[in-house]
Structure formats: structure tokens, C-alpha cells
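Form predicted on its own, single chain, as C-alpha cells, below.
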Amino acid sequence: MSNFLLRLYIAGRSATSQRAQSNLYALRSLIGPEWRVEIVDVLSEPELAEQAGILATPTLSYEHPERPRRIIGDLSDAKRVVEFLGIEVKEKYA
């Protein structure tokens, strides 16, 4: 099991939520398949959003034990997202 986890919090099937999901899967192609990805719909599972302190959607959370990070938005600028999260882009995926 991978120690790398990206969790995307979305609100239902809105256009912004769907765009963020698509962009997350495109982002995954840059960082490699060893990353786990979870999608949490805050409308279906509000308790998970509350526990995580999510105030806006879509929010991408990098669940790292030493330096967790979050970014809000539709993730359309993949290079900026990986830079902010401090994730190394895999050469063969770039």
C-alpha cells in the first residue's frame, strides 16, 4: 500500500467538481501510479469534511504525516499544484 495519498473533497456533481476530478486524474499521470487518490463528496459524507476541517470545495488535500497541504480550486494548473504540494514529477510521466 502506498504512503502517498491525495484526497479530493467535492460537492456533488457540479461542473467545478467534475472538472477538479478530471484534472486530478490528469495530475496523477504526472506524479505516477503509486499515489492513492480518494474522492470525498461532502454532500454525501459531511462528517468527513467536518472532521478534516474542509470549508470550501473543491479542496485537494495531500495527506502527508509531516507536512500535510491543501489547495482549493479546480486543479487546472497541474504544474503549479505539484509545485505547491511539493510533489516530485516523475520523468517518464512528464
Second form
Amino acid sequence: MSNFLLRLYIAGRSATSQRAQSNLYALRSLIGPEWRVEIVDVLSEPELAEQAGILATPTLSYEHPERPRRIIGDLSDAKRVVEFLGIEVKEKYA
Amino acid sequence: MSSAAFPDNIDQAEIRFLVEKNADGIIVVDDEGVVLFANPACEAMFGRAPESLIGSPVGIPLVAGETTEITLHKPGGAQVEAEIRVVHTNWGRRPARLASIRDISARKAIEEQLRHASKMEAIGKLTAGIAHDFNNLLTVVLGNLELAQRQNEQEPLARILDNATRGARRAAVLTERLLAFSRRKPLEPKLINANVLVCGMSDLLRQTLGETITVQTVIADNLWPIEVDPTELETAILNLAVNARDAMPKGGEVIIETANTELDEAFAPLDAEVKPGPYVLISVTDTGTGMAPEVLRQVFEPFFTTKLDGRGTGLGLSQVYGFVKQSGGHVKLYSELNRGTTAKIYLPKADAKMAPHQTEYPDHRSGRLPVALPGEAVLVVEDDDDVRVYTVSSLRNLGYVVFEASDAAAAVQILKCEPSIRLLLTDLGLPGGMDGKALAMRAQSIRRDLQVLITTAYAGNVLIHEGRLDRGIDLLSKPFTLSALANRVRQMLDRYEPPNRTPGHILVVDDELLLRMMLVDALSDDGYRLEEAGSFAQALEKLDSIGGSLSGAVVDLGLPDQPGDLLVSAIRTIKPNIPIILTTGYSDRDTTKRFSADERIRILMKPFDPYLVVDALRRLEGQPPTSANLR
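For comparison with the form predicted on its own, produce the structure of the form predicted in complex with its partner chain.
Below is the entire complex, every chain and molecule, led by the chain shown above.
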């Protein structure tokens, strides 16, 4: 199950944080319902961000046990995001 | 890298120098998002040494389009707003990405300020528009209620009309505050010393804030003069103090400070509207609950309130904001949760050339006191024996015939038996269920022409602002001086003109039909002959036909076809001296200034009582004030 977790680190309600969140929700339609999405606000949970070594927001983190990957930015280019994370786009959702 | 960009004599070290000295941060990350290189400029942005960044899995910057905005988080929680661009490159012969990072925090802060300022501006325009239309409607409502009250002789109906009037007046007070916020409220700026004003308020503040809150005033020496509307400044300070009180339900301390200060360029850019220069600072600090940043951003917006159960209208700070901005000043709030809040009002130092040797402030008049005319009678109602004895003897010394009572019931009895009484001077707080204001209303229902002066030891301004006082009722704040008492009593008694006049021919110009009808009703009640017009063009026609016999005019400044100003000029060319009453839904200092040279013009704010128009007309056409102490 943990293989299918995307964690988005944001900072409060800033414009970019909100944009990244809505882009992420839109992106879920590309990758299928088995993916879980978690939002971490580094302003309210700084210790989580600290542990994960988050230097910038928005950062999308794919917590893969062997090959964790991270993307910085507002995730506006959904296809490239998915590609970088190495997630297979499900045909029926594409 | 093309060789054209780097001539042969530029070596590798020099190119590396460019990267190291670049003001923008440059980082290179590999395909996994791990940092391979960071230049020295990154240190200020990430709050970490470039070497320590190398090896961190920062992630792959993905930019759709040219740039994207991100937030960098320094250790300890500080943030930097940054704009990044990304190019594909190679690093150690492996594909990599180079991200160029620019700190845009300052630009974002200014953008945010501008955005906020324009939002406030937009809300202001909207508010002013609504308030303007509302004032027209309220004028009609209040005016017709007043007409009904005058024609009505049935007691139960009188009460109903009274209630309706009170409700409409409260609505009028709200619109007045909206106008204050939108900076459209006419101000009467006077040259004042803020220290005198602040000190003069300390009793009022102590009473308003209650016993659990201590008030401390810290006054600067040689405070510069300011030119502002003193009543509005008092209201602003009171509004801040009331907020301070509400932030300290268990008590605490309010500190009011004054100081001379220079706002320099470093402060000015924070707010596009602030001009650098000398300012007088008035700050109100509390030790209360403070506000979170989200709340702080919104507090000046009209109707924003954090007060529960309808205690707040959400217009207190809006008044402060509107007044200060309209006065060319600046207001800033600093707040920390559970520590307290400081509100700072900056008001521009008055021009030294205009500053007289001695600053003017009401109730500091000198010279001989105005005395009674033969036979003028006054009724004093006061439950505090000492105050009553003082007031009664002062008035007797001034030559008035004085009746006295210690409660409202006794006062009503006296009023019924003594028709010579022309003025009722009553304390606001009276024992026995009927307070000074209720007594005033009762008294005026017995005797329409009775003048009422209410004295109060506290919250004079609160009373005015939360329920406008009736026509013919004035407030005198305690403690009052003999000269204040003498002046106010004289002033009120002089309001009524002697009889024996022949009402003339009046032109009423307003595009609002209902409003015009109401004015016509009120004026014809008073014996005037009337002409009506709904536009500039119609008014000109009337002027052509009856101009010669015209003895006065009531003109709305906002006419549909031409500004009311033009009509004033047209009237003045035919009749240079007749009284003109200008009515306006919102006026600014310019309007007042524009007509200030013409002594035969009065400006009335909507909503107005139609009888105020009658009074103003009468006063303009009547005798000059008999006392030199009149305004």
C-alpha cells in the first residue's frame, strides 16, 4: 500500500500552495484510485518537513522504498509529473 | 557555450567566478533530484551553507513555461519567496538540471500591499455607493416619520413612530460609518494638539473601559500640531480603546502614547499611500489576546468582526482606517497572539506656517461669558446634589431663571406647569426608570420647541455614534466648565429665531421624487411658497419664470444632468444673496471648501430631517446670531 502514496508538502494558504493542491487532485484522475494523497503543511507540521529534509514548497514526494522521487513546483504539467515519478499512466484513466 | 560569448582570453576560472558571484542562486541537480552543486548565493536563500546542500534530495524542479514560484524554507521557519527557471545541462558528463533561483520576497510584499490597497479602495467605492443610495432612502424614511410624528396626536401611535424613527436613525449611523470608512465623510479639520485631546479623553476612557482596565497616558513633550477633525480623532481613539477592552475580558492595561516621528523612505514603500515626512504618532496598546495574522489582514474591512453575539458592527476599525486615510495619515496594527495589540495612528504634522502660537481646542474660549436675556428660564435635572447645586447656581449667576428637579418624573411635572421654560438641562443617567434621553423625548413631546442639553460623565461620543441625538438635543460632557456651560446654553437658546417673518418663495431641486415631496411638505408646513424641479434643466426654466421673486433654494448637489454647483452659480447670478441649502449624499472636504466663501450657503448631509432644512433656511434668512460666542 505504501507504494501508492504521494505526499505534497505545502506552506499555508499561499497561492502556489493552493495551485499545487488543485493540480494534484486533477492529476489523480490520470493515475487511478489506488493512489493515496497526503497533504503536509510545513507551517503547521514543521517537524515532518524537517525529518523529510524539505527545503522548498510545493514539493511532491513519492515515498517509494527503493527509489523515492521528489518534484518541486506547482505540478501544472501533469503528464511530466507522472512521467518523472515513473508512474504508469493507466490507459482507462488517460 | 558558444565561443562567441567567451573570447579566448577568458579562462575557466573566470567563468566559474561568474557563477560564484551571481546574485541569483544556482543549483544543479541530477536525475534523482539530488543536489550536485550550489553557488554561494544559495546560502542566503536556503539558510544553509552551499556545501551542506550538496547531496540533499531536494527534488527535480519542474517548470511549465518559463518560470515558476516556490517558497524556500530556512531552518528555524523563515521563508523566502523565489522564482525559478530551469535548463537542461550536463554535470560530470551526466544529464542534469540547472535551476536559477531569484529571491522575490520584496517584490511579492509590495505586490501584496498594492493588492490589499486596491482591494480596500474597491470596497471603499462600493461602500460609498451603497451608503449614498441608502442615505437618500433614509432621508425619505426619517423625514416622513418626522412629518407623521408632527401631525399625530395619538399616544400609542407616537410610540410606534418613535420606535420606527429610532431604527431608521441607527441605520443612518451605520451609513455614516460606512461613509467614514470610504473617506467620504465631511471632516472639519482643526489645528489641534493631540496631547490636549488625549488628556481630555482620559476620564471618558476610564469610564468606558471599566474598573478592571488601567489606562496609562504617555505624553510627548513639544508635540507637533496636527490638523484633523478632533471629533473623529476622539472617535478613532475610542474605537481602538473599546477593541482593547474587548480583547481583555479579564482586565489589563491600555497605554495611550503620543510622539513626534519621521516616516522615512524605508517605511514608506511598505504602503504605496504613505508619504515620507514628519508625523505625529498616537498609539494605543493593550495587553490582551492579540490577533492571528489572518485576522490582522482583514480587520480594517467593513463588517469584519471577531466579536461574538452581535456585540460588534465590524465598523469600528473601518472608521479608524477611513478617518486616518482621509486625513492624509497612516494606520498600522501590530499584534501577537496572547501578548497584545498596538495600533499606531500616524497623522501628518501640520504646516508650521499655519500653526498659530496657541493651538485651538473647543471649550477653551476666553473672554466674557454670554449671559441670559431677561426672563429666560431653564430646568436643571440632576440626581447628584452637588452637581445640581453647582449647575443651578452657575446658571442663576448668569441671569437665568432656574427650576430644578432630581428625577425625570418631577421634571415632567415642572415642565407641564412652567411654560416659560425654554431649555432643559438634564443628566443622562437619572434614577427611576427614565433616563435623560427618555426625558428629553418626553419633554419634547410636551413642548415641541424645547431645547434639550444632556450632560453626561461618560461615553458622550459613544452615545452620539450609537444613536444619533434628536433635533434640538445637544450633549455637554462632564465635567464642564462654567464657560462651556454658559456658551452652550446661550448657543442653544439662540437657535430659535424671533417670530414675525414672512416666509418666501423657495425652489426645491432634487431628482429623487420622494425626497422632493417630503421637503415640499415640510417647507409648506412652515408657510413657504414652493417651486419644484427634478433636474438642472427644469430648475433653469423655473428660474427664468419666477427668478425675480425667489427667496431661497434647496439644491441637491448630485443632479442627473448637470452638477448642482452649476445651478448654484446660475442662482447666484440672479440672486446673489438668497439663502441656498445644498444637500448631498456624500461630501468631501472639497465640497465644503468650494462653498466656504459663500456665507449664505449651508451644506446638509443626507439623510437629513426635513425640519433641519427648514431651520437652516430660517437661520440663513433670519437675524444674525445675537451672541458673539456663536460658531
